[in-house]
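Single chain ahead, written as structure tokens, the form predicted alone.
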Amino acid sequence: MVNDPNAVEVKTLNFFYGEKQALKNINLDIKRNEITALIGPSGCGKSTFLRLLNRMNDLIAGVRLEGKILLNGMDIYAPEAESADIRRRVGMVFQKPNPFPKSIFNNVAYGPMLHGIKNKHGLNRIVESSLRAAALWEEVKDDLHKSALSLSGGQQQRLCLARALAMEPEVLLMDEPTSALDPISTSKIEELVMDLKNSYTVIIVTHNMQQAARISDKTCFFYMGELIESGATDQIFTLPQQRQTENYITGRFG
């Protein structure tokens, strides 16, 4: 699979929460180091989409899959496929900072941790290189051991970024990570993003159309359950070829 430029494949997929299809007939190919946005009215199934990529929607009762997601050639729903194991692959920030009530270095040693390391020097390495990439250390480096939850809303979000890059994912999903931060923040995660997409592929959900402009490689558009167009950012916010897309990009619905 080494050739495959995609890091992500699905595959025909449908979802289902009990009887209501949430998703219906996504095909979709991301590929390796690039930032897919998807962007789409509330409820229309993006947010789903990204928390099947880790099998966060596992802890749902009732749910149900059809077809199939490949994560680097390999199918994350087969029976042999383990939820930790792709978790621990593809890493999640989430739309409000959630620091573990820990201090700043246990909140980013504890994944880590978990799996297994517990060497103090490879644990103090893991911890500053992940902060470094979050951009962080310069901020933190004298305070690791004071609580996470004393760090600004911004940081926060940073030290979450940094949690999910200590596992070394291949894959990075972020869930409207900007939704509650001011914008200076807003604008340090954006330039962060597009520094990470050198060593990682990101699928960020968004609703801020500049937003997905700005950072976007590719863009995806979902309505209703349905993936209604996908292609090149530019062309998509230039020249969309479904009216849906247009309408929503103009502002029309949504």
The other form holds:
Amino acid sequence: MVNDPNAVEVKTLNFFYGEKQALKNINLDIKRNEITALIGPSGCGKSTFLRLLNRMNDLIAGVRLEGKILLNGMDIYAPEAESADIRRRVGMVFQKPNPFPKSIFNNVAYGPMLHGIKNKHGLNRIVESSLRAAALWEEVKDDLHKSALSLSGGQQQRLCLARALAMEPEVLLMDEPTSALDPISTSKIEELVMDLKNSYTVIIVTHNMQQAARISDKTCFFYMGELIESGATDQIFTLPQQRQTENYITGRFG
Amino acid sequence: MITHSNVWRFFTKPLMKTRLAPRRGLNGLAGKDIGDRQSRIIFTVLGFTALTALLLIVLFLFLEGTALFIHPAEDGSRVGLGDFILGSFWYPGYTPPEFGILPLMAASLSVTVLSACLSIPLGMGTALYLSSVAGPRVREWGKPVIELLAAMPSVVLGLVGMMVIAPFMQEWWDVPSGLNMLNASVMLALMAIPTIASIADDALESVPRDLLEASYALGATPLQTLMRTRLPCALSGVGAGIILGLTRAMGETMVVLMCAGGAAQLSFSPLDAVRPMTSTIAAEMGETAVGSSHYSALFAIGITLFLMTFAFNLLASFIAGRYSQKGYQAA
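Alternative state: the form predicted in complex with the partner chain, after the form predicted alone:
What follows is the entire complex, opening with the chain shown before.
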């Protein structure tokens, strides 16, 4: 199992909101220590797909799932799998920065404290290393007990990233993490994501095709709930095999 | 001569004028328009009427109440502020009269505190259930039902306290009368629960969904999310709801008049009869001669009560402001 290069394997996945089918017959392998970008027009199902990977869609009533999602070999929708356990192993950064209205320290320590880490020394260490990994430590190390809401938007988003990294997740999901940020904050986040690749598996939803081309190793194109094409990012952007992919990338729709 | 059509035109003119007049940019808002001026005058008069009436009531209350300390009583004795606040005997009919309101204040406070012990857990439990446990269908009818309970006339609750709770307590604890501190507290708690539950539920519901998602995404269970994110974020609203509920309990008159037993004694047992400030005023004002020292003393009780509920309200807005401005820094 350890030698299996795939962090996530999705097998014949179908997903329904009530009667409406949101995802159709998705098959996808996501390699460890790679950045996978999910692109496609609004409403194509890419965010829905991302939120299935950490069972966030469990929070919505009336949804139904067929098929399997394996996280390092374990079926995360198996009856014995606990959604809270899955979410500890799969971190998530959201579209809008959503720090808790608590101190910077307590934002990062929130996850570890949930899971029983209480001693001050251990928490200090986790908070520092997570903030360093999110390139925020130097900016906030003297203000750890200030409210997280006093940070700028870009800093808040890096704080949310640090908060997710504090759990040392096996996979990191990012749902359009830079869509609410200015270009400078965006490029900081992009650099970070590329650094994180060495220790994490990253799956990122983005509307920004340049961003997908800049940072990802692999790109998946979704359209109308189907996975139209997936492959190495270079190939998707230079030599797409499907007509719809080419139309989308060249800006003919979407 | 004012005819119907004249009056009608007076009220409709401003509306028609704004519709027909050409737009004049921002200067048009500066009150040059005759229609604007009419409506401004109407609203200003209405607003100041209410404000003036309230200020006059406060002035009246203070003038009548402070007379107790300024003029000597009928028998020539004087009542000091210390005797009034700290005196433990309320015998307005004696010669010389005794106007010590300590037992009355103690009764008001103890009834309020005891009712808080019941209404805070029950009201908060209701709010937590509605916002975090109940399904959408239960919520749909549960919230309006709880808000309707707030519309229950207090005299009806008083009847229930007198006719249902009192006989029950009398038999259960074998006491001479079931009209006591505990009885009044139970009925006051029933009055405060809808206020606390409804405001606390609104506060819990208004916590942004993306914060709850952030908590879930870190592997928090629903209970952990409730205790560590939802409740702390809603704390200011929840605190304001609790204090408003308690203020209502403290100012309530009919329930304590009917259920508390009415004995002006310092008491620490929930099964003793007590006489809170509100019921003292309500029960005795009819028997006093206007301008007598007893009359002034009742107004002085009114001042005390006003200052206490005023302090409660200040505390509520302080708590609400403290948590919303600093971004829950302490949490």
